[in-house]
Structure formats: structure tokens, C-alpha cells
Amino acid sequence: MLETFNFRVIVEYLPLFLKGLGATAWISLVGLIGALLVGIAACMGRISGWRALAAPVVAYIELIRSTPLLVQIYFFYFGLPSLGLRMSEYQTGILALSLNSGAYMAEILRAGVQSIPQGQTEAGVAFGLSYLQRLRHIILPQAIGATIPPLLGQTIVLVKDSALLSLISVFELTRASQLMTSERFMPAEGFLTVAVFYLLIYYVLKSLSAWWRRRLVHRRA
């Protein structure tokens, strides 16, 4: 195999494939922060004992983790500007990762909040401390603090959901693989390179969540 290999060739698409990295952790990270921020309002809404407020967040996890990924992107894609909403392609990409991301995420997090002693939440009422208070002091720090492990899985699962928006024309990693198979028609060499680079994104994901935790620890003690 590695007699056929061509690895000039993928030293000549070396930098588009480095943009395409770039644009890669760009999206993801953009889409990560979207699917934190959806994720923690799902989480406090499904949890807040509201009906009204916590039927539609149940609603739209439900509906997110029963359909695929792919389905969602190309009804943002195709169904939104039938709608009158229209969006560049790089903007419904993140929109559909954020949104996919934030309903397993908020179950994430809701496990987190559960696991959480409630003699906790009853001190932090009678110090006085409002109910958001208490998410920002002394819920929301220990839920995310105890669930890294898992949201480090959702954020690779999310980084490399980010390939599929090359289906929609977004330019990443997969897709600077794709220019360079319609190029050279190469694809053992195009994909392979881009496997390599997900495989470093994620040990670099991995190292952060072990810094995160020892730091944690650090801070407990």
C-alpha cells in the first residue's frame, strides 16, 4: 500500500488542508459555545418544575435526538429559506451543531444537576441566595465540573459532525479533502491525511480534559 501512496501530493495540499483545519476548529468551537449556552437554558428550563417552560424544552430534546444530524442540516439548509429565513451556509451549519449538540448536552448537564446533593441547594436558600444565584455559585460549577468526562464526548462527537457540513459547500477539513480528490482523484490519500487530523484534534481534546480536572481537584483541595 505504501508503495502506491503519494505523499508528495499531500504535501502540496498541505496548507488546504491547514486552512481546512482552521476552519474546523472554527466552526466547532463557535458551535460549541452555542451548544453550552442551548444546553444550560434547556437544562434549567426542563428542570425550573415550569409545565409551560419545560414541555417545549422536552419537546425539542426529544425531537433532536430522534432524528439525524443530517436531516436537521438540510432542513435548515432547504426548509428555512422556504420560510423566508435565509442564512449562509457557514451560519446554518453552526445553527444545525449548536442546536444538535445543546439537547444532549442539557441531559448531560441535567444529570449533573441531579447528582448534585440538595442539602447544597437548601444551604445556599437559607443564606439568602436568589435561584440564579444558586445556578452561577453553586449548581452550575459542580454539574459542569462532574460531567467533563461525558461533554468532552459530545464536543469530539461535535467536531467531527462538523464534516458534514461539507455537504452543504461548507469548507473544512472533509471538504479540503474532497477539492483535492476532485483534483487528483486521490482519495485514499485525501481522507487518510484528514483522519490524522481528527485523530490530533481529538488526543489535544483529551489533554485539555485531563488539565481541566486536575485543575478542578487543585482548586478543591
The other form holds:
Amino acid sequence: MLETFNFRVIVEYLPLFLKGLGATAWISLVGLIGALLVGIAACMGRISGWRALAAPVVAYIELIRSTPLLVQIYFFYFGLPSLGLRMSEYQTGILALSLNSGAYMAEILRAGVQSIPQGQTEAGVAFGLSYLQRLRHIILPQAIGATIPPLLGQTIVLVKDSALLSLISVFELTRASQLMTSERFMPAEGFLTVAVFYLLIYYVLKSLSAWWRRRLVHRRA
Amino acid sequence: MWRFYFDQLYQTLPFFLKGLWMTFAVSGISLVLGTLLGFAAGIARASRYAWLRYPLHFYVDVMRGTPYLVQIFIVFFIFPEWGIQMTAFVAAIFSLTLYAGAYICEIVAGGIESVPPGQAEAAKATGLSPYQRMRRVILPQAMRVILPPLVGQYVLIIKDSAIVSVIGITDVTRVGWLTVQRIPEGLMVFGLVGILYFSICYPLIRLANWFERRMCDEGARL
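Okay, that one was the form predicted on its own. Can I see the form predicted together with its partner chain too?
Let us now look at the entire complex, which starts with that chain.
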């Protein structure tokens, strides 16, 4: 199996892989920021208790969660031009990624906010704090700690999902291996190397999440 | 123009239903096999044998740490190099089963670990065999924790099965991709594809939510 594995080709193509890794990191970072913004907005809309706002947000979340990301990517990629919107593959991909992850982030944030007992809000009201002050000083400091691990979990999913952008010819890590494979016809070297890179990102994020969990327990104790 | 394309799309509807059937077949077979694999791996991972636990940890990490797209490329393009030939359909099911098995393994292991150790000890004291302990005492209690995320995981796997379209399996996603080459109305074509997925996944999500509520209630009653 491995005796035919050609490490020299991997070294030769290392700059391409590193460029792909950088592109994946960049796309994931921008996608993450977009997803957090969408998620915070959707979460606030959903728990606002204002039906006209909550209903469309719920519809958005359920629609995203019930359809595959690949279909969403194609929907935007093939669909936006017919609306007269011209976007680059990068923008389309990041848009799809942000909207997709945003729906999951919204649910995670909602679970975090709702895990805080009602009495906390009531106490804030009794102190005469405004809505924003309650959010800033009472709800968020408590909610954020517990939501960081699931948010990091969603970030791992986001990084892996960004591989799908290679299918609309966005250059990133998976695309780099496809390029190498088509030039040299060595799928084993290309795809296995890329898998190792993804695994590295996964382990970094996973240990970050574990570290935060430990810290959380210490702080509570 | 929209009207014209709509009629065309309506005519290709049988093609979409065929694709839907393919999605059903691929994800259904993989889910059944993946559940079997996941339960076996999960029970082994929750055991006290390190030589079972560590390789399974690694398997789960590899499956969860790499994109499914890369996994299916590895199975479909590299395995033939190593002398393992398979058709696209078999490759899709093989890779999706391995992928599903890893996630289900984690869910099952988590469920088993949530059962208090006193239960297993009591069952042992009653003289039940290891198989009986698992089958009659531990799993029935663990199922309460396992079932809601398991159904949720099924939804994720069905959605991930869209990725098998890249190796030429004509599932709904690929039918949409082929259709959009002739009917250049992406919103309409992939709107339809989305509706078809929605009709499968949304009821399952509701089912998972229902399980979750019911299991919580039962827990509270204890």
C-alpha cells in the first residue's frame, strides 16, 4: 500500500497545499464571523417574543436545517445570477456558508440564553436595568461561557463544510488536492495529505474546546 | 420566461423522483449499516478494554475531523489504486456507513456512560451474563439518552448523502445539477431539490424534538 506512496511529490506541492490551508483558514474565519453575526441576529429575533419577527426567523432556521449545504451552495451559485446578482464564487460560497452555519449558531446561542434561569432577568428588572444592560451585564456573561464549546464544535463543522466550496471552484485545501491530482494523477498523495491537514485543524479546535471546558469547571468550583 | 421553465421543470419531475429514490436508497442502506456499526463500536468504546477504546477513538476522530467530501474521494479514487475496486454506489454506501458509524458510536458510548454504574453492578450481582446485562439492563436505559440525538444524526447523514452526487451517483442533488444545465433557473431547480430534501428531513427533525421532550418528561417522572 504505502510503498508506492510518493513523499517527494507532496514536498514539491507543499506550497500549493499551504496556500490551500491558508485559503481554508481565511474562508472559515470570514464564514465564522458572518455566521456569528447571522446567528446573533436570528437568536435575538427568535427570543424577542415578537411574533412578526420570530416566525420568519424560525422558518429560516428550519429551512436551513432541513436541506443539505451542498444544495444551498448550488441554490445560490446557480440561482443568484438569474436574479441579476453577480457575485464571485468566493462571495457566493462564504454567503452560503455563513447563512448555513448561522442557523445552527442561532440555536446554540438560544439554548445558552435559555439555560439562564428566569429569576436572573427578573432580578435585573428589579434593579432597574434596561434590556441592553441586562443583556450585557447579566445574561451574556453567564451564557457565553457555556456556549463556547458547542460554538467551537460548530466551527469544526464549518471548517469541514468549507471543503464543499471546492465544488464551485473556490480555491481552498480540497481544491488544492484536486488540482494536484489532475496534474500528477496521484490521488493518494493529494487527498491523504489534505485529510491530515484537516485533522490538524480539528485537533487544535477540539483541544481548545476541551481546555475551555476544564476552565469552566474550575471557575464554577 | 418563468412560466416556460416551470413547465419544463414539471416535465422533468419523474427524473427528480428517481433521484429522490436514489437518495433514499443510499442514505437508507448506509443508515442501517451505520447504526449497526455504530452500536457495535459504541458498546466497545464504552467498555474497559483499552485496546478496543483507543483505536476506536482514533477512528472516530478521523471520521469527525475530515470532511466527508475528502473521505469519499479517498474511497472512490485511492482504494482502486490499492487494488480495491468498487462501483460508485458501493463506494458511496461504504464511505457513508463508516462516516455515520463514527458519529453514532459517540452517541451510543455517551448513552451507555450515562447509565449509573450501580445498574451494571446490580445486574452482575443478579447473575446476568455480560450479554444479558447489556441487552436487558444497560441499553434499555441508555436508549433514553441515545434516541433523540440518534434521530438528529440521521437527518445530518441524509443531508450529507447529497455529497455522493460528486462521484456520479444520480441522487436528487445530481439530478438538480444536471437539470440546471438545461433549465438555467437555479432558484427554481434547486428550490425544488430543497423542497424534496425538506420533505424528508423536516418530519425527522420534528420526530427528534418529540423524542427529546418525551424522554425529558420520563426522566422527570423517575
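For clarity, a rigid core is taken as the largest C-alpha set superposing within 1.5 Å between two forms. The model shown is predicted, which means the values in this text are computed figures rather than measured ones. Positions refer to the first chain, counted from 1.
With a cut-off of 2 Å and the rigid core superposed, K206 has a Cα displacement that reaches or exceeds the cut-off between these two forms. In the core-superposed comparison between these two forms, L140 has its Cα shifted by at least 2 Å.
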